[in-house]
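Shown here is one chain on its own, the form predicted on its own, set out as structure tokens.
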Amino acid sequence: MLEQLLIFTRGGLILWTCKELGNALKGSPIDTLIRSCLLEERSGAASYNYDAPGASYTLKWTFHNDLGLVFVAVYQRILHLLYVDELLAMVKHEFSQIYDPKRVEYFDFDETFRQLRKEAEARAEELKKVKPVGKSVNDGRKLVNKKGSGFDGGNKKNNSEANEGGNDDDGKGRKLENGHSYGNHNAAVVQGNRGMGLANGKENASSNNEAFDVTKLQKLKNKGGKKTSDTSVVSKGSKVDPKKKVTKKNRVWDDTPKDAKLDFTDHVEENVNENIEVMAADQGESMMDKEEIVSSDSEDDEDEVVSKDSKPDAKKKGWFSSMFQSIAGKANLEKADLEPALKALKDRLMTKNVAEEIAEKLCESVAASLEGKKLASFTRVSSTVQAAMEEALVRILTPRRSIDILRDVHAAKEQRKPYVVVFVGVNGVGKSTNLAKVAYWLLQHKVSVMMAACDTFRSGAVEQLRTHARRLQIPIFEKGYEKDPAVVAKEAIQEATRNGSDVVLVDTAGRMQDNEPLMRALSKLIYLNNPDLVLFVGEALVGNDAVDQLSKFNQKLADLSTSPNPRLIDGILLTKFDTIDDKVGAALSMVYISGSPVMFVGCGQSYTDLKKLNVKAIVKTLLK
């Protein structure tokens, strides 16, 4: 049964809605609908699940572009209504007709909306009985099938039908016992008769050409015992004392002088900590503080090359028509109108390394946004999909909630207790040089950081923070390693709260999402502590296992968690932006998956390389 069907347009006024269907929503399935998919560009999606307490509701819905209408119609999960798609378009179709902007009820809609919807279970309903005769017919040949085949009588019983079919006619007898042979080879092989040949020729021909080459397999062993003696003379002839550490020498050269060394790296003694060069805001101002300047330059050429990739899938038309169609504008536009320029766009972010599935999904969005809807006069269709696509793209990388840490860490001051930021991430894309970032953007507004060394499985790790707490001169908790690091950060953040400090940053092992021990780990860390904020540390040159990342790395967090609502990532550090050129499209797959905001772009090697992202600056160079 259908639980509810909504209208309403693009701005959130609710034109109509039946009073007749079930009783209320469990939950808030439409609000849920809105902002985790019509507003995040997913809207080229066929359904949407949601699941609430006591209830799994699929939405699907359709618009009317021109109009600016949506339509939602709501169904319980388990019922795989068929008529839903077709209730939907009928009902598009019908309300379009009486629409008037002035307006804001339609109760008269009630009755039509009652004789739609009778029609539409009524097809229902007959295809239902139309599928069983189906079915029958179905089973019917299968059983046919089965008893022609023989395997009801058993192997015996297929021998002596064979047999008496070759008695009859020659012809018949070799294509029943081919056609068997088979049949029977297979119930040999059900039943466990491994032992049995194979009567076909064509079978034996297969399996010849499957096996393995005896004589080649002989050549290979003979020439690996060559091989093998060779060097057993050889190794017998140099005699190299066990004892001795074989050292490789540098080649020299002639008429060249001896290198004296190649470690040209200064050995200091640990205790010795007078040399080591602190660095405590002698930097300068970090980048996170700095505006960004984005040209704004006229996107014309940008405009010429979507059409001139869009001219050959198109036929050629008058130079007349294509001026009366640009003066006078387009009745609708259709989904063939809008392939040519949607597939130069979808070609355009891959190049700037978005993940395929991502560009993909962002056209269909595109182009259920665009269908339907009225071109206006003087304007090309591609430069309509390109601006449709360019406030795509700003809606999605634009963040849903605040994220201004310096205010989140000032109302946790308040509170007395420190705000705890946790880095995770795999392996190697700088989670412990961006967590020196972001202490010493920190430190810049007049806040005390304590950095927790919660990496006790790396070698170098707890040092390597070590330098960085040095270099900077804030505190760093430690315990050394193989500990267990979420015993390790909650008595860090306890040591934080005893000393006064206003943030706990938190390191972790880098770890690759298929790794459960280690996940399961970082979700014991991040389930027994409960950080402020889960920072996800990812390298803007992946492309599309920057999709597979962050979600596993959600995934996982969920499935390992033993919490009811368990804590996923909050937000993502982009580092090695400085690297990438206009290959920018990580930026996007990781938001776009992941539905979180990107709080830091880490753009070089010393600490004040460390900025927000610009989105008019990545929508720009995506759309290059």
The other form holds:
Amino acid sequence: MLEQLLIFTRGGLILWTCKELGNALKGSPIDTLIRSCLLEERSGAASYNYDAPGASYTLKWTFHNDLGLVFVAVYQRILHLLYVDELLAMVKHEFSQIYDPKRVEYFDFDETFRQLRKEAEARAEELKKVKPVGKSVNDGRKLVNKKGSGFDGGNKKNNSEANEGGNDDDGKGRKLENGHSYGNHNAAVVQGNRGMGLANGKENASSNNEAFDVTKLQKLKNKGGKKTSDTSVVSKGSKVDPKKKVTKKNRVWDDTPKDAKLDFTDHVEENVNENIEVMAADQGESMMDKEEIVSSDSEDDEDEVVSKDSKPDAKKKGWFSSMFQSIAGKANLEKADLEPALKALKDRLMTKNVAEEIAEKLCESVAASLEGKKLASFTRVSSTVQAAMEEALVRILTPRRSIDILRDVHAAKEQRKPYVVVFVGVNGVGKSTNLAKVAYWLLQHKVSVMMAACDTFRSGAVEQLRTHARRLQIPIFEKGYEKDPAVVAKEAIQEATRNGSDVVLVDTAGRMQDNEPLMRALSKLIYLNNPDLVLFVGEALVGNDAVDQLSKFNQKLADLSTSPNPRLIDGILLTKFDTIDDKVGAALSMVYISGSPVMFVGCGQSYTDLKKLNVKAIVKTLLK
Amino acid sequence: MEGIEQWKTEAQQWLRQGIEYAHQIPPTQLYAAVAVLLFTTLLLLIIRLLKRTKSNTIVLSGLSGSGKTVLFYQLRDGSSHQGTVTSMEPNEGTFLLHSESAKKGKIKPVHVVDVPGHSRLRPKLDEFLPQAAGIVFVVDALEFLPNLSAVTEYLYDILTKASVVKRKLPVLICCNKTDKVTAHTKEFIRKQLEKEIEKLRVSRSGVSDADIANDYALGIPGEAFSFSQCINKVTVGEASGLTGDISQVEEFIRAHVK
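Please move on to the form predicted together with the partner chain, as the form predicted on its own is already shown.
Following is the full complex, with the preceding chain placed first.
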């Protein structure tokens, strides 16, 4: 049964709740929905799952953009009610007829709602009798059914829009209130979605929604624990485990005794006084502290350019009617009107190196927020869409929490603990280089830094950090190669506490996101040391892989951690920003998929090339 | 070239005709018309100038969940109706405060704006500050300590914004939810905020020329920060949105919107 149905304004006032379903909701599902989904521009998703101690709900919503109303239905996840979408649509229709901006109480709506609910339930009953128990999905009425969400175990944290991947087959050719089938969702996307984990993605393990799967029943049984419900992952892990201990041995070609020493650095240099390499202090101000001057080309200039190429496929016939509409300004925006503008916008975003599915989801979310809205007079559809998209982009890129690292460092200093930062990422993105840049910046703010060389795999990694440490004159904690990185990190933190360093920067080895044993090792490092900041280092050159990288990293960190509250990625460090000209889309993809803010941007290879993300500049470049 | 010549001659002809016509009108009418025109423009300019000095906007800001929307509806209607959820958009309204609707006389309606507190929607605050006559910063007195750092940062940002300092906007720090038993007192909250802002001030102005994140610096260097050091007037008050005990807020509003 439906737990609750709410109607509230976008400004936050609840206009109506159903009195009959008087159950108080455990936790605060609505607030969480707003904060994690609607404000994160994921309103194109079909539903949202919420877990509170003692209850697990699924929420569905629909907007009335013209009046600024939101309709949300909450029900238990175990029951998969077929009639919710239809009920929401009908409620929306009925309520918008009696809505008056001045009124705040709508008790007369109770009666209407009761009738609507009876109708919807009756229809659902009929359907259940008609459809076979196996719940095959393609029939005429096609009420979207979130059975994917219902059965995939209550282990999902926060959003799992992976659900929509499995249910896209249902939604084709039918008007959905939650606006997620725009004809763009097709089987290809479904396949793609099954391959990757989406959002803070637990992977949608059940790829067969058609037949009732006994394994799903099993997963339901395992609902208690927070561990992964993906059985394949577990089996893969156990197989590879024994192989983990293979270490590299030097190749022997003949009978000469093996040379055990592989460390060929020149030890003479260490004892020479450091004057040779000390020049860090004179490199000037780090770009972090420089305010970026946003070039204010006139806005009109942009708009003209925008209007010229924003509608490459606008039909000539439609020009006159759109002109007329823009002057009269009375038309309600329909999906069909939004489509060409949105498609053009999506293409533009993709040419700026935004991952394809991110652009897709963003466009859907913007469409969901614009559908049904009245066009203001003297505006065209494309400019309205543009404005909405700009607002959405600013909203996504604005950090959700404070990114003032200095403040956190000072807070940790007061507690006499070092502030630990761990740099993670795939191979070759620039972790060690940017670690040195961050160290330089911190040094300029009079914070004492220590480096920890936990990259014990790559040849030369420790020497690289040793060179940086020598140039910056900061202590470095290293244990050579082939040691357990987690243990090295732990000892480094203890050393830092002993010698009073404020910050410990931990460098880890690069690893691919689907390399199970390495991800396990990383998870162990993070679990053991509980760092204050887990910084994901990603390069701005990455394309669609950014989505995969970040979501897999987050997922593996969550799955493979043995603690009940796993640490996820807290921030992003975007590197090689100087190599992309204006194709800044990677920033957007990364922020969208992980929800964590971009804390630093690396824009060069010297110590001063580290800056903050300028949200307005990025948005401007993306939409140019 | 000939086209331009033609147009020139035509334009000159029209000019001559216009001047002849103007000469035909009796001079008094002409002067009267010009005088009326000048007078109305002057009047409009003066009205605009006068209006600009007195703004009647009050901005409600604060963290998400501190009770701004409830306060907004209390001010407007005297009750918070059926409850609120996290706001996604600002709530604006120009109205007479509910408690004053019974009073007779010429009371100016107040334009109250409730800006969402969610961090993603922070930029919306900057849209409304330029026209504000006062700011009510709502603090959750119940969940004060867990959110202390976020509250401090937000308050610090507001107190160092150029539009606030230059125009000396008065700020009321309103401790909400005081009807609950475990809510902190306003004195406690004031002291904690002053301490935290002091810490923040020190860390932010560590390397003063390198850090230009905020427009102005707060307080006097060398002394512990206290709200009395702010150029704009900062006061602390109490309120309870749910029960309707919002008299201090209303006094503040009335004091600054005359």
